[in-house]
2 protein chains.
Amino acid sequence: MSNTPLWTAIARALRADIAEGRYAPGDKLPTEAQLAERHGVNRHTVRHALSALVEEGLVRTRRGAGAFVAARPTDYPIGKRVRFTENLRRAGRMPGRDVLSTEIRVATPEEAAVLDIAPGARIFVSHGRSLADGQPLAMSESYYPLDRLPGLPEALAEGRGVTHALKAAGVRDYTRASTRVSAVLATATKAVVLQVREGAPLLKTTSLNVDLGGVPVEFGRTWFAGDRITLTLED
Amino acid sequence: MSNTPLWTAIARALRADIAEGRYAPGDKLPTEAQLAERHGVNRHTVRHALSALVEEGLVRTRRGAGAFVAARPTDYPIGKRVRFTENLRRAGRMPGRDVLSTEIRVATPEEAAVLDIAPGARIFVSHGRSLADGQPLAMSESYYPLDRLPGLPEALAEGRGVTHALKAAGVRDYTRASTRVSAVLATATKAVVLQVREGAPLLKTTSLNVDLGGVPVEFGRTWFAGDRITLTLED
């Protein structure tokens, strides 16, 4: 059309270049002045397009240091079945995990109270680190009812993940009972570890998975870097 | 327990008394100094106990000018029928909708994509303002197709929702294809909006409802703000 304004023609130049990988996310693009020389438009053309690219999500501008291109989110399905190996190899990303520290303790009452085991027995508890092409992708913590699960620390120490090691401890098969998520901000810590500034979104997710016959096998809190990932929910 | 530390007596105690109501959300708590002589403890046993509350997202610290109690959020369930109304009323909260301003243009072919509909047919797009309790929830951009739906705009305006709009523009019921989830920091716009700071977290979802038949009648953009909400799924 001819009325199009002129600022869509540079953004579409860009999310093609994009798209076809000319720029790389983390990539930074041309300065407002090259870009505006490249299409013979002036500058505030130029700051018109790249403010409709930020608010796509497909370019994150630093103050000071220019136009970046963003880097893809991971599609990270929860639905019944959320497995994460699985998941990040469907999104055409390298799972990866960290094990941070592991502890074998007595269960508070809460923590009891969501496995559904006695007061006073013991949990397998897991802090760990998911990565995604190498990139820092989530923070985890999950509690394990350990006299349920025998054998369940030797079996996910071997490194092939939480469904491989469950099915050594005897479930055959688990799924998602429930999900709660919301948002908050990356405390120093989890910065640290996520590889993000502190403040930044992240997505904290809490998770029961049970086996076959609705008995709690694992609980779950996650916290996911929110500009990494986006969680989906298909019918 | 004999050996059970004492701010875990503190803490339990205002517990107690968050739940009994005798702090609300919002109020301050007394101060650390209050509380310890209240308690007839030291003032570091009495920061230890408020720790472990804000830890527990009971209690929220505000620097210089001391504890509050922390909002209890509103649990969103996204499911397969995604009802604003019912689900503020399930959790015990009065919903409240204020519209901000709406549009009536061309798609653009994006949107087009989204609701399955020929380039260049006409939206009705709501930008929309969400509350509980007075508070502001969510702020929310919904595209309708139009021709799909005649009398929308005149339906919604009569302020009895979306479900009863829809079924005006006959619509007999519709169901949620899909849902996105990600992690965002609230925008200076957003944050006048929904009356939290700068910098906030925010969850934000994109989801597409459908008719019984499948074919899209909304697509949503929504922006909760992280800390009054957290949306479940429960299978």
Contents of the next structure:
Amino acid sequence: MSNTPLWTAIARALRADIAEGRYAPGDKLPTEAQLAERHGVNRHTVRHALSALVEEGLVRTRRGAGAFVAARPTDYPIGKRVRFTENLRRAGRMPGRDVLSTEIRVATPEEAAVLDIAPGARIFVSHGRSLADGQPLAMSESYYPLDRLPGLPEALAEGRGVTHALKAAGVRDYTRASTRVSAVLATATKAVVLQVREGAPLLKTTSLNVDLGGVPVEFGRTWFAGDRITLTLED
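Next block, the form predicted alone, ref. the form predicted in complex with a further copy of the same chain:
Below you will find a single chain and nothing else.
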């Protein structure tokens, strides 16, 4: 009689299925009920096995959706020229973006200082979610000096990306002036948007983009799902 715990045997079987390609990255695994019936155990035992694979990084779970084979992390370079669409396509991923909300309002004193605009000047704020192959990769908030970028909201609404919108607003090119990276834990709200568990590790970047004259055109914060991204620094 084997002394191997049942959940360990189930985890080993699923690990072998993944290694042998029966389930590819992004594929949904059988449900807890299906796995329990297949192995003749209760769902608690299956849940234990899946939890072990999640800890190993082989499997991820989505609340209400099930368990999936974890996709390989996306390489995302950070340097003077950061372009989301280009970065993902270079990594062999299909980029996508959901606009969560937008607003025009008066800048706070801190926002005005970062964007080098007068106190009380208007800014355009965009909150969005970025996708890689249809999977949530990051959520972001971007702040633009509205009076400096006429027509920007309308250009962004076309859905052709930030680079296109800034060109439409008169910015021929722009570069990253600074990027700060820190590790944080997912709040309940961010967990829902990114489809991760509450408390999951996130990588937060705080950045400033400037035009060719060094004038700020965008200040932003981005929260990346920690297990889906590999940030690399480039000159």
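Numbering follows the first chain given and starts at 1. The structure presented is a predicted model; accordingly, all values stated were derived computationally and were not measured. Between two forms, the rigid core is defined as the largest C-alpha subset superposing within 1.5 Å.
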Rigid core superposed: residue 13 CA moves 2 Å or more between the two forms: yes
After superposition on the rigid core, does the Cα atom of residue 45 shift by at least 2 Å between the two forms? yes
